Amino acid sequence: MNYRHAFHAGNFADCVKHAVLVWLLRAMGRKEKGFMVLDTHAGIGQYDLNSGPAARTGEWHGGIGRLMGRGDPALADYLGLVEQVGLYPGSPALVRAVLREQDRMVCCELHPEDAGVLRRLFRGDGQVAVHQRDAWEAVGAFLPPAERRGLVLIDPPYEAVDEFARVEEGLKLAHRRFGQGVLAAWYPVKARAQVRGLHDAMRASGVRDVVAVEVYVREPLDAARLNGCGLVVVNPPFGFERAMRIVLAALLAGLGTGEMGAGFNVVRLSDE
């Protein structure tokens, strides 16, 4: 409950896990049917990088701060939906901005200042729930979707310390009460050591067709700095891999600072 996203708003994480967000929502576009997209850990849908909290961290200066501008064509989507949304999106505001007519948002942000926030925000919203709700909790409320097609994103702020362990057991939750829909869930790179045990266990849960995208700014051996993120894909659409290799190519161009160890990773964990 103490942690609040707004500080870190637009910083290199953000944008790793925005980018590959739009990809995965256009794929799921492709199809005509609508879809359902759970939102667990919502905050409050778009953030002012030039006053408050994000202002006072500037970490948005290494994130989006570098990548806006950028002609590089496979961020192109992402970055326009940054500019049409204006201040900058959370997850939530970049989802509604891709939603088509057919398509719903379910948006749960536990603490609750930031609830009120993302409520105001959607207010009127026919295409958008928003609930003071426990993430985890969520995960079994609200799957499977009605429509039988969807896309869970799970981001927690991992200031717990068995939060790793949580997502992995979010994430086979979810695969469990909806085994055909998209599961994202977001991690941070500190050490190698809690990453490795996250993807040893999604190896070992049974679940399917599962792949790890990170990318890394420097080489992870301060576990005091966040390093990289990654995310676990569970159910990732047709061309995920190949696409995302040219993705995060170009955020790596974009938000690289030149140091050690810098790069990223595409991981196939488990097989189709």
Ligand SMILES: C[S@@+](CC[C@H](N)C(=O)[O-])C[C@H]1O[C@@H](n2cnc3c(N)ncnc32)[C@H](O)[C@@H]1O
Contents of the next structure:
Amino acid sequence: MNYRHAFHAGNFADCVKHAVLVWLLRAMGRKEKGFMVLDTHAGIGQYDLNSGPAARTGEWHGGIGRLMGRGDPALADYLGLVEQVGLYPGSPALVRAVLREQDRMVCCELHPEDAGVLRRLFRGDGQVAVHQRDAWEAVGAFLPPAERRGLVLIDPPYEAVDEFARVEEGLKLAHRRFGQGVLAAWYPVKARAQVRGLHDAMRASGVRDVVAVEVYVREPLDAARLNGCGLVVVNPPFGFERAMRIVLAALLAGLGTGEMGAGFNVVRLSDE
Ligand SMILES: C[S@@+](CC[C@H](N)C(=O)[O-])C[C@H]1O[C@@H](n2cnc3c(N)ncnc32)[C@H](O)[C@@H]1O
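Which structure goes with the form predicted together with the ligand, now that we have seen the form predicted alone?
Zooming out: every chain and molecule, the one shown earlier first.
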């Protein structure tokens, strides 16, 4: 396990993932009944961008550094939460900031040090459980939630060559165990072929109601670079596709790369 998210925190891919996540969480909160969030690859929760690994790579300057202070209403909720947390919020801190008292979160993080940091962050918090545990095992263990309402965020580091295939399997397993759950899996766009493979696999899986949302910062011609990213979302809440066209356009405008092939997609992979 070489990947440490701290080097990449707040980069454009984090911003896309987290802006979509905040929209999904707010949509879940439209109903009074409590829900559970399972964050399968949680990281350390929040990140100091001004020192340590994030400062060293400076990736965040091309992400949250460009978005902060923009007055776009489509990003106001996400950017407001970033400001509220103070440090750059990873998925656990963002989720925690949105949870109501009837909701809860389960975080899994396999890296022992990172899991320790996350555990300390939420020590004494009765709404958050942190497990040093394998994500794929956790999908089997924690689903379905007792509440029968929930959001699963699958956000692996894509270190392993077969990570796209694992995500596909993870989504299918999560759907088998929790058919009505909202499932969101993040993926990088390096080359088009991997993405096409994931989309085709989801189309062929028999899983109903699947949408992919993507932001490209440039045409994916050089597979050694992170050219964009996306999320596959199963059972998206009402209004997702329409809202995403607005949120993704705002992200793209804010990130403002101006490179050839920059754009966004909202693609329905299977019908309801
Ligand atoms: C992309 S980062 C997660 C970022 C986090 N979701 C966020 O948005 O702030 C991926 C994390 O997954 C962890 N990880 C890698 N393999 C794992 C596994 N099999 N099970 C659980 N965690 C894993 C890594 O240590 C890393 O912290």
